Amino acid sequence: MGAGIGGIATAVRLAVRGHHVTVFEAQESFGGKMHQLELPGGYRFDGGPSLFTLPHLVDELFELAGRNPQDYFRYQRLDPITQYFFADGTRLTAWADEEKFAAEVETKLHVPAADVLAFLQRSRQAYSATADTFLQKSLHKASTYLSPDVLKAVAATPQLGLLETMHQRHQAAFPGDARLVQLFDRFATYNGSDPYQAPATLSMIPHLEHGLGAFYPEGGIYAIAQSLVRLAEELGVEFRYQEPVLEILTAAGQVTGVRTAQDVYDFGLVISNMDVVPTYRKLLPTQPAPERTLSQPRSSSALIFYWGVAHRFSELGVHNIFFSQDYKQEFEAIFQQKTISSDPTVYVNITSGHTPNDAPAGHENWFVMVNVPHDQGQDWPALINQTRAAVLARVSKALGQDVAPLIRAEHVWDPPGIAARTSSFGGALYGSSSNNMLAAFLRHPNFSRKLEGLYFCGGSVHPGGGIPLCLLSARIVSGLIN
């Protein structure tokens, strides 16, 4: 159920096996976060997911069913990643090479290139001694702590700082330097989580863009969609649109079908890529729900402005971050007063510089985020307005001109837009926080304890949220299911 990334990738991966799969989707196509959007005078955007690490996950679904993953998705890794603009004036280059990279951050902000690297490879280390167990496998199967890739992870332990948090880690690796410690404590956003709050373990996400690279798909992130739900098609999938299931159907302990509006359909195996928290609320309404999990505190959400811009600002890049005076205020904002800072960090995404159709001839596609609450009932429609004029004030003064008078196309997404379109909770982006040092395995396991055939994928599951993590849920529930 869902043709989320998660949901389209789990039916690829069983269908190879033999699976007559079918893919119910409420919404008219498919995608979920991962779709696109056009407004008026040719402004495309990609609606979600913006930033593309681990491509081996997407190319792994096509060697899997015997195709040439090139015949199909292409990429190219960035170079530069990111642009940074700190609230000071300062401006610093995010380089795919280490080593650039450090050399930048010494000469900007003055802190040694070898503390740097020294960061770096400890990210490394943590990242290659966890992933296998944590990231790979099922965290709530026995078989899994007999893998001696659990060694390496026990081995690794003193060095992951499951008692301090990542701004903690980031404050002793880089006492000198505020602006170098908030750059990596934005790595906890990357799962909705609060540097402040998330434990250390998190300091391993840097790998994935430093170490291990972030990539641009050829026209933009939706294409990663397109290209698996034609490999589905391919092998014999079956997506219902607009066909949302209404019941998860069961008897004497086993999945025995779904319902909807038009049917009932009869199946032995039932797998869920729809946020875990109204799985169970809305479909299985009769069936005793995991409290414990369900109540566990939510990720951040988003508040995402959609801006047609009738200028090309040769500072900016893919991946531009322009940060707020107060990350610690800021985040407290979130999690703690549940609201939106009056001075919020902001992500803007251009894929019109790589896909020149994106845009018109001299204009840019701004896709611009702030980290925000998810939904608990607050006057969204001041908090847009509000955060609005914040952004426009942060951005402009960065680039020294008004960008307000420059934007020709808008749509905004909220967090109540976010949970409408795609059932995720509250709009949460990625299901459960990971603000404490056990949310890993507070998350719901890919499978039911109870119910025989019924399975879970996508980013309110483990391993968590975005693109690597849906795809390596798909990869887990696949080695779940005989």
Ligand SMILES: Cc1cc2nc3c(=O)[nH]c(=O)nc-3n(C[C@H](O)[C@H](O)[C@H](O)COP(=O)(O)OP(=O)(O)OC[C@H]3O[C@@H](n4cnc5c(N)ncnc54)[C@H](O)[C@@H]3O)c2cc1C
Second form
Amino acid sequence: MGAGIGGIATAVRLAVRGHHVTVFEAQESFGGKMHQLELPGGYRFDGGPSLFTLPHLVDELFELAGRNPQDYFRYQRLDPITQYFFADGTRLTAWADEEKFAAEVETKLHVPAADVLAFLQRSRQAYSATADTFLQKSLHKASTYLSPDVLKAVAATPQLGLLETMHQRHQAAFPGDARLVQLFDRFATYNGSDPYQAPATLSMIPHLEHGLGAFYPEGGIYAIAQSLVRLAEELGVEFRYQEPVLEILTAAGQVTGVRTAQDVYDFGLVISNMDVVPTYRKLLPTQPAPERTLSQPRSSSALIFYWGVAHRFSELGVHNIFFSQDYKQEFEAIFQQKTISSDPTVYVNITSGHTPNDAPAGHENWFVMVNVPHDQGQDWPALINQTRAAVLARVSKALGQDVAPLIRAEHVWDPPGIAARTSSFGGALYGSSSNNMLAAFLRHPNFSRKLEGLYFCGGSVHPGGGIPLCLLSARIVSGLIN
Ligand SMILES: Cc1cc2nc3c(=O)[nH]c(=O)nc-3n(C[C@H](O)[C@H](O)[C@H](O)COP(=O)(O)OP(=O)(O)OC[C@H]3O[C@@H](n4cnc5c(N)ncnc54)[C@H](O)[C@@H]3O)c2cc1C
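Moving from the form predicted alone, what structure would you give for the form predicted together with this ligand?
The next block holds the full complex; its first chain is the one shown before.
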């Protein structure tokens, strides 16, 4: 149940293997966090994710079904990837080519290109050393793996970087330039974590973008969900929209089906793409819940302003980052004080440069995002007002133009709104955070230890949040089902 990207991909995999699959979706359409929205005046936005890596994980689904991926879904490698605007006025372009990027860093930040290349090489090695173990398989099948002794031994492996933080590793790599440290620290936010707490293992994330590439799907990110739903429907998957599952039915330690507001259905297998916390709390209220797993700290959430902007900024690309002055304070605000810094880093995603229909001629569609804590009852209307002003001040200063009068259409999505639309606990974007060294082991497995026939996919369970990991969760679930 759930037509998020993890649920759709699982449905495709099981349908390919001959299962009869029904997807119950609470909302009127598919996509979950990966939805799209339109604003008056002719602006279209991808509602949630904007950065796309590891596209072969999407292609793989079409290939499994014997289809040519290009008949359904096309994408191109982005170059440049990101435009960075530092608080001191420095601008830096992240080119797709690592050598070109390193040369740009040397010119603009005066850090030797060789140091940047050495860091990226280390990131590549860390990715190669860990991805297979941590991302591609179920970590939870061999229970001995989770014994305290084994965990201690794993933690001590220097290559894994579990005993130092991301920030410490970046600081050691680039002691002379706080801007470059900030740039690489930012990759902690790719799974909603804090670089000052998250283990240096996550320093493999830059390799995903700089080494393996960032990609732009033709038509925007929503095209991923759209093309996969088309494939799923061709394979006979039935999507039942506006039919939330209210209860997972069980008997004698086995799932037997689901209950929705409309009916009761018998099924031998149930796969939850709903966040694992409400899956237990709401759909399995009488079953024992894995409290330690469910109580892990949440990842960050987001506050997003969708703006139709009556101007084209030639200095902006698809991904643009306007860094704050004090990154440490920003993460303390999110993870310790549970609020939003008065000077947050601002991410602006603009797709109208690549997909002209996303905005009227001469205009742009700005998806403006700030990292924020998950919802714990904060005064969101006040925080939204304060943050909107801070965002406008930062981008207007960096661009040398007052952006506020250019806004022609606006919509806001905040953590309570994310929770309401997707059932994510507290509106966290990536389930639990990766802020401690054992977080990977403490994520909920892709299967239930207590109930035969119950499986889990999507961003709140192993291997984690983000499009590629949700797609991998589908691959793992499919592998676990005989
Ligand atoms: C603002 C934002 C920015 C992001 N940026 C990026 C990015 O740049 N790159 C990236 O890779 N990732 C990004 N992510 C994360 C990424 O979008 C998610 O990890 C991924 O889309 C989650 O997919 P999922 O399979 O977990 O399902 P979700 O998208 O969480 O969808 C779950 C679905 O289940 C449905 N559902 C829930 N409960 C029930 C029920 N009881 N019955 C029936 N249906 C139910 C919901 O309605 C929903 O459709 C971002 C997310 C957000 C919100």
